[in-house]
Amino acid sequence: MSELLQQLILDELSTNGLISDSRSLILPGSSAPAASNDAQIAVLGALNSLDSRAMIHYETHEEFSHVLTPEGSQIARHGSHEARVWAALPAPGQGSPVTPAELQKAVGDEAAKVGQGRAFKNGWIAKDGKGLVKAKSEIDDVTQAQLREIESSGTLVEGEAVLSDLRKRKLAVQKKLQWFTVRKGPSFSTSIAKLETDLTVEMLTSGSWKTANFKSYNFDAEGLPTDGGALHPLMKVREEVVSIFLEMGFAEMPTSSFVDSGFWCFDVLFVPQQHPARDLQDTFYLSDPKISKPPPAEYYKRVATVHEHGAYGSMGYRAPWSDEESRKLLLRTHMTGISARMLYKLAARVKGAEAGFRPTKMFSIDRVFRNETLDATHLAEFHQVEGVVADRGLTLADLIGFMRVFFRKMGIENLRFKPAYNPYTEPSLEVFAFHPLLNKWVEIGNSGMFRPELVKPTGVPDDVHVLGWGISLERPTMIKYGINNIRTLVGHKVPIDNVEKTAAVRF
């Protein structure tokens, strides 16, 4: 159809030299002029194609007309609502007044509802007791006459004010019709040659590009708007969690060491070297290189001693110490090892002098890795949020109070605490929150007071206590956004449009 229409336009120009009004064209397969808007849209497509090859030039003209809506067409045939209301009423003294209920049955609900108001406004009807009667013996149904005029000519002699009123009443709508004047272009021809749009390898190899006709670039065409960047839902929740920590006076710990040693990931936390969590089933170990650089000698000796023989009031594990196990390189399984490393650096700065120690609050948010079986709630890679507070005289009550304040800032107020076991905290507490959508209690974190076997070897003063706790980042994100499968939150199958459209979170 497009090529036939293009050829029709070229032939018309070849014969007459000008197409003054494109509505006069008779399209292929039709016997009537192309007067409709749909026909002119087809003409515009053909003109744009020819104009891009400089074969023609065209000018655009616009005309506005009005057409009736279904309601307007009904009024043009049967009369306006107000006229129908007037016609259904008796003249004064010539019959019983018509009640509103009777009027609805006579003319219909819509006509009775709309027509009464306009008929009263025009002074056509009046009240007589509890009913309605005619107030005039004759009326002029102007609305019907106006709509019939629009139906026949597409406009009104009364002008725009009346047309605007009819549009507001949804009795008529305005339509725009484009038509075109067409002239020959500098490359006018009656034969349509397909222009090349791409310079291909085959053209360069054969040399056919030298004689090929290429389509000109349209430098005025606007390209598609570029998409802006978007934060992943996890990152949106992370930003909110970071803002809560900073508001509470915490400093962020460095978390760039994805690869760590068994010493920093397990040994310093008083996790026994025979613990099942250190097996290949739960931990990703590196094959090249396998062994880490040696840790600080004095600290290493203190940690090994408390494991093998006990110290600081602890009897230790009374199990042989393996330097090989301690030096194995692995992908970190949690963030608590970073907390222990920061406590060691803090103690090294003050050299154990009690006057030099200052209370500290630190947090970290980053990825950890565990050799998990993938399912709806578990991944081999996820994020952990951890916080520690170190000060003199801290107790379990301080830990509970701190967590209540923190989770309240996240919008979680209904908490429960359950005693638990961790190798590196005593006492330990699991934190549960009531989920109103699931109507049950769900675990949202783990916490405890760091054991002396962890804290004392770092070198901090003896009366300094450390409380710590952690949660996953994925769980509050899934709850916040109503996600029930972690694989639809993280991974290569997550739709990009979901990331772009996800709203910012506010706790």
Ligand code: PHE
Given for the second form:
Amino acid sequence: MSELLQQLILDELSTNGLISDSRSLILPGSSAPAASNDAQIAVLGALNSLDSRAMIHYETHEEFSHVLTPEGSQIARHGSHEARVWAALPAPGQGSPVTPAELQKAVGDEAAKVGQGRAFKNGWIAKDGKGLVKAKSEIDDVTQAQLREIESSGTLVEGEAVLSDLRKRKLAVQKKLQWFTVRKGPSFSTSIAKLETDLTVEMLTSGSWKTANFKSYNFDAEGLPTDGGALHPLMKVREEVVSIFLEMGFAEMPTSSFVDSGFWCFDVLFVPQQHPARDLQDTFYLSDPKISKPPPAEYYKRVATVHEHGAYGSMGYRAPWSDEESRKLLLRTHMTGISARMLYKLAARVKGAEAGFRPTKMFSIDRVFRNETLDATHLAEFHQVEGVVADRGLTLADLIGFMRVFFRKMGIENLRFKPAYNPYTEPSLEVFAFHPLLNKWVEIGNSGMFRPELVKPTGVPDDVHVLGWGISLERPTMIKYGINNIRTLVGHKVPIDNVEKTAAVRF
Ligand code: PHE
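Since the one above is the form predicted alone, can you give the form predicted in complex with the named molecule too?
Every chain and every other molecule in the complex is listed next, the one we just looked at coming first.
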């Protein structure tokens, strides 16, 4: 088809020197002129191909025309609802008036309902006792006539006001049509030379490449979209955050176990066993298996003691210790349990083969789970980003300094800190950043200096202090991609198309 069409255009130009309106072409395999939009799209394809070889030039014109909707075509054929109502009624005194039920039967529900009102308004029909009769012996069904005119010419002599009314009544719709004027180009010829697209071994050996006509590169052509896999937007932001931590010399903690015990998620962090965060309303507990394996015995004892009786200068909670609470299996509610476990491992190394404490910077980014009420910005699971530094003599100034560097690398310069409370840090700071789009300060993270009740039982040397901060991964991602409902970011309602098309992120 496309080659035949190209040939047709060239022949037409050769005979007439010009195609003033491409809608007059009679396309191969058809008997009528190519007036439809589809036909003109085919013509455009052929024109582009000829234009790329400079065989022709063309100009594009745009025209708006009207076509009928299915209801419009129906009326063009059988008359407007009001005319059909009128036609179904007897002239006064010439037969018995038609009741509403009879009218419905005669012209159908829709026409009876819509048509009656309009027919009354036009003064075409009148009431006679319980029924309806004609009030005029002749009517002029203007709507039908207008629609017939549109059907044959694509427009109305009466003009835009009437057209707009018909569009509102959903009887006609506007359509844009492109058409073209075509002239000969500098390389015009009636025969389409096949252009070579490859330089082959045969051409080189025979020497035919010297005279061959090569197709020129089209640098404007868009490549085919690849349909390989794509990183989820959250994972793109994750990559970016990982690279920030790596630049700052942090190493990633192993985070693959979603299930942890009350001991590692709460107890080692000095979260009291009666803390509301440990309630069923906040934490998901496992029903099978219910109970974890015993934690390292000596560490367990130190942690239980600091809770129940106090130690390391702390008076503890002075509440009875529950082994059962400590051994409960749960879906981890934050990543700080992993940080504590790493500190414990670090301290164990002090006595091992690689003896000696070494300052450490660690980070984790992974899923945590909370038994939350779900809404547009909360799900029962999200990703937590956590940075932890352990070194001798660290202070609050170091915490603030690390966070300033970290957030600056994410493009956030304007920070404020507010005193807060966490069972495992003292002092604790909430981190606020100024959000230029929302024009207000928004909370972006939580942080603090780990308490002695957490740090000392792990067994790291006495002068080692630990600082840490956490943010969610979803929040910066939603801001970055302008997403305001978390369900379009996570879960089964995420449009796959979006996942494939979202750009890589650079902070
Ligand atoms: N775990 C804290 C939270 O869930 C974040 C945090 C990490 C706070 C480290 C202090 C220190 O919000």
